[in-house]
Amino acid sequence: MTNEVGFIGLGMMGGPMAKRLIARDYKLTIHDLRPEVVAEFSDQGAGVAGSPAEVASRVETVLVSLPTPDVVREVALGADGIIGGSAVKTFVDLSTTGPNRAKEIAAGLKSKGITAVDAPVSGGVTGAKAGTLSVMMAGPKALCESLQPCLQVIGKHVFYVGTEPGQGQMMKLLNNLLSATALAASSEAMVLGVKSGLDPRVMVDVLNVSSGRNSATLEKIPRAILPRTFDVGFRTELQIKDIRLCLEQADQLGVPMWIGQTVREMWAFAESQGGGQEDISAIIKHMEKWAGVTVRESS
């Protein structure tokens, strides 16, 4: 591929992926429904585009990074859509879109000549403005092997997991599920912890070098919940998205999910009381709040 490409949603992970394209010479055709973000994009030097359709009639590769399976859709197959590009061949999801809603994308735009690669990312905000994201691609072989050093600028680690739409898809839920897992049941450890009289920066050293390290452990509880900052980079309205796609794929498949369906229920709880839009390391303010203690960083 050449080093023009479309890029279409420039929010928390889609911005700062586009930024390092740019340090990398890429050549940006962007839109965005921010004008505010449009106009920094503009002045880095990218071309600004009016509608995803419209980039897609300027590149032939188009990257898109947006919050919600919908969005998604209407982005590529919608009346303004990538669909209606007349040089676009190529279309990269770094979104969860979950594989239901990939398979259905990527044969709309088969009919139109237009293959799609489903390429979700995991490490949040700050693996994104570090480049050190995890792929998972699904698609033809060649055209992933095709797409390696555009991926490798955002992603430290890119893994090419099928052939067939929405397997990178359903890589992305399982690894969200374990990962909502984690968050949860290591706020819940933390704060019995601090209950019984533990220190919490303590009870974080001992447990990231025994078995029960986790990515809460060693990430999300010691840089966003100690320090109280809450700020992972990632909505609980969008963790519990993905754990709902993941557990339609568990329906669809016929698999048993008692842990998976206590996870949700825990974190449809947070987004119950008015959380949908607190970052996920907030969960632990419940159970703080029932047991009568702060997990925070000793003075």
Ligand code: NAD
Second form
Amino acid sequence: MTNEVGFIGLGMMGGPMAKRLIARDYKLTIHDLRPEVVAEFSDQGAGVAGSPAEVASRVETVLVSLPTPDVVREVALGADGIIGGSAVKTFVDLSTTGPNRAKEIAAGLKSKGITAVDAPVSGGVTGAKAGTLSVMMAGPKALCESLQPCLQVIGKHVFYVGTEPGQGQMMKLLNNLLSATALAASSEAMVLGVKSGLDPRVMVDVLNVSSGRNSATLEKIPRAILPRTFDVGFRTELQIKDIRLCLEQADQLGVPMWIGQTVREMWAFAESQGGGQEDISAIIKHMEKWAGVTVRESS
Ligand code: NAD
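Switching from the form predicted on its own: structure of the form predicted in complex with the named molecule?
Then the entire complex follows, led off by the chain already shown.
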């Protein structure tokens, strides 16, 4: 693999990932719908393409980090999509797209001799900036090995999950269901603790060296909820997308999801209150409102 790659979707995750690649001397050809982002990357020396097809006519490997499965399909297989590119050989999807869509896209691209690799990531915006993401890669083994040096620029742990399209996506959905469960359940516990008179900072300190610790108590609550910044960097609507994709797989495979269903309802409630665009850490506000307390670090 050369150091010339395409990058489509330069948002909360894609932006910092692309910046890391530029800093490591990768020559990027980028595309995004937002002109301000395109201008920022152009200033940093990236080539700019007007469409996914144009990106895919300039480079052999195209990475994408896009919000929803429908957008990924449009960018990959749509009228002006990567499928129409004359140079592209490999499509790498860093987004959370779900196994079904990953398989559909892989089959569509294969008809034009393009190989799809699903490589969803975990670790949030902080991990994207620091290059410490986990990457869950699925696709032909030799091709995935050749992508390692590039993906190691964005990920500290680059896992090879399997050969079948969608296996990386499945792994990612399981991770995100657990992460969403941890945040919802930990938010409830924090609200209950504060209502009973406990200090939230003391609670976090106790939990993080005790058996209740998880990704919410370790990171999201101390960093974004106690200081009331609500800036984890992941939107509620994207969280719900991931939970839905996971439960869709459970339905398809006939696996019970007692807790997962409840977690979905909690996040769907948050969205129904107008919070789709809100940061995931804001879910605690609904529990606080009900209980009549605020989980805030005392000054
Ligand atoms: P985002 O909305 O911040 O970024 C998406 C980018 O894609 C934006 O810059 C947008 O302008 C661009 N875009 C949208 N439609 C496009 C199109 N048709 N053509 C070209 N560009 C287009 O989203 P994000 O938070 O960066 O998430 C990206 C993906 O990564 C999602 O699938 C998400 O589930 C996943 N993810 C996010 C996080 C997180 O913490 N934010 C963590 C892990 C995985």
